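One chain comes next, on its own, written as structure tokens: the form predicted on its own.
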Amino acid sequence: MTDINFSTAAGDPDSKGSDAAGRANELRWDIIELLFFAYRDFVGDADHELEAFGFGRAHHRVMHFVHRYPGLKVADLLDVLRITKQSLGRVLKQLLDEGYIVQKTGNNDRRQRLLYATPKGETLVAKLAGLQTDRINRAVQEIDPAGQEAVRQFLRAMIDRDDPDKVLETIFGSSKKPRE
């Protein structure tokens, strides 16, 4: 039987080439695992609520951004969520059909599809955001304001360097501000 030999780069899932082998002892397993579990529980609160509606995380993300940025263009939502048009179409159709979102044509460009949350959609988003806010408040209750700012800085730094500005520009341009 033939022996199969793998190079370090091909056989080591932690390896991205020669410098990864040198970093093996420096990997941030502690932070990686904390992020996995924090994300699991952060979205899990909302996931449980969404199950009753037959919705999933994609529905939640769409509802969140449509609620926060009324009149959001479908094209901009695709950029923000980084999902395919087909994936968004399926989720959006369900949210439209069930009355959580309405779609209007643009005033200046009739080809634009602008999205707005309905009162029913706003109620759902408020409930989900309330669950997530409760979890955040529990997590930061004993952290001083400087520590809370450090958490915000850390999370902003985790986003691709070119993405935060692009996302903010995409969502609310130079003049619009997000809803509080």
The other form holds:
There are 2 protein chains.
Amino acid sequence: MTDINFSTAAGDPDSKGSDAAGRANELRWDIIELLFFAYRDFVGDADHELEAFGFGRAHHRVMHFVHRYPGLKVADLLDVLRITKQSLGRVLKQLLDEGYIVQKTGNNDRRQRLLYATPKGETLVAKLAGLQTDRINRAVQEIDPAGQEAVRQFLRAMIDRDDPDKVLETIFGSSKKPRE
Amino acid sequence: MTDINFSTAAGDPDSKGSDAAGRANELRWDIIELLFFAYRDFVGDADHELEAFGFGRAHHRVMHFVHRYPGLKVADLLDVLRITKQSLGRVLKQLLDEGYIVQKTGNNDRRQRLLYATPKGETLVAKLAGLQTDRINRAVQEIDPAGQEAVRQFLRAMIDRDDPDKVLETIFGSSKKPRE
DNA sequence: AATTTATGTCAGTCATGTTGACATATCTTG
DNA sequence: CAAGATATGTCAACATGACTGACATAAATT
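We have the form predicted on its own; now please give the form predicted in complex with the DNA.
Full complex below, order starting with the chain above.
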């Protein structure tokens, strides 16, 4: 062992996957790195726009899921975002105060505050999704349908399924698309 | 429940891409969401392990790139991570103090501090990469080689190429299309 | 009536990001 | 060589978004 070793480094838990191309036992530095850069630039699109509103990533995530799953409960949102009540409370309060989201008391359970995006909120979330959609469209434009399906399959398979929250149940449970 | 509209929200910037499957003009909520969950769980693997070392994501990113690009300058690292000197300084100092990284004075330019991972650092970074590689292997195991290449192509195409830092030059510069 | 649940809120802490200023060593240039 | 530019390190101060733990309220459940 010289000083720098990386292909057979200690703690290699391999064993699990040996893919069709036969590169088992190898650390996937390339994908790891691509994921970092891809996600960095992907969220960067929205981050820049959010500054103009005085919002951050946390606001975006809340808006996104409230928009996509109208009537989401606060507790569901906590599961999805995997943050604490305290952290959510801050951004949610801002979004409520500034009219991007409204709460409605649950019909069956009046303790629940069901969350809905207002038109103002819809506009914001669509604007941000538009930026990200542009990037996605650019990225897939030279990939054939089968390849695009592979991308989708890959992303789905990267997600933990042992503790599906309400949103993931919708995504995976029906195995189709949540909306549309 | 007639006050909430979500499918025809304003500000739709569309127009940019019309992919082969003919779903132009549509926001790609599915991919946006899958990216969120996939990345959340992907980095979650490492986050959990890092706790045992008293480190965070920032430390991981530094270790990763120093390992992958031995002799990286501090300035390069700042470009790649897109954080400030101050932020980097804090985590870098810890990693140096605790022996995960060493600095060497540049040969040509003695102002430079070239960064290298120590064996201790290599072990850590390989352990983390192992966890993430397991997830990636699991995700691609049912995807054929062509599909896997599509995944790689997708991730590469998601990355900004207008301001390539030293690392991105290495990733993209040597390969096919610099900017097409 | 007592307990549990869903939500909201307070106080304090931590990690990681920011800006701006400044110090030092070293390289480059007039 | 002197002057300036560059690479790095460091200080103070601050913002955001996480965290914990405690506690309050209203409503549902037992």
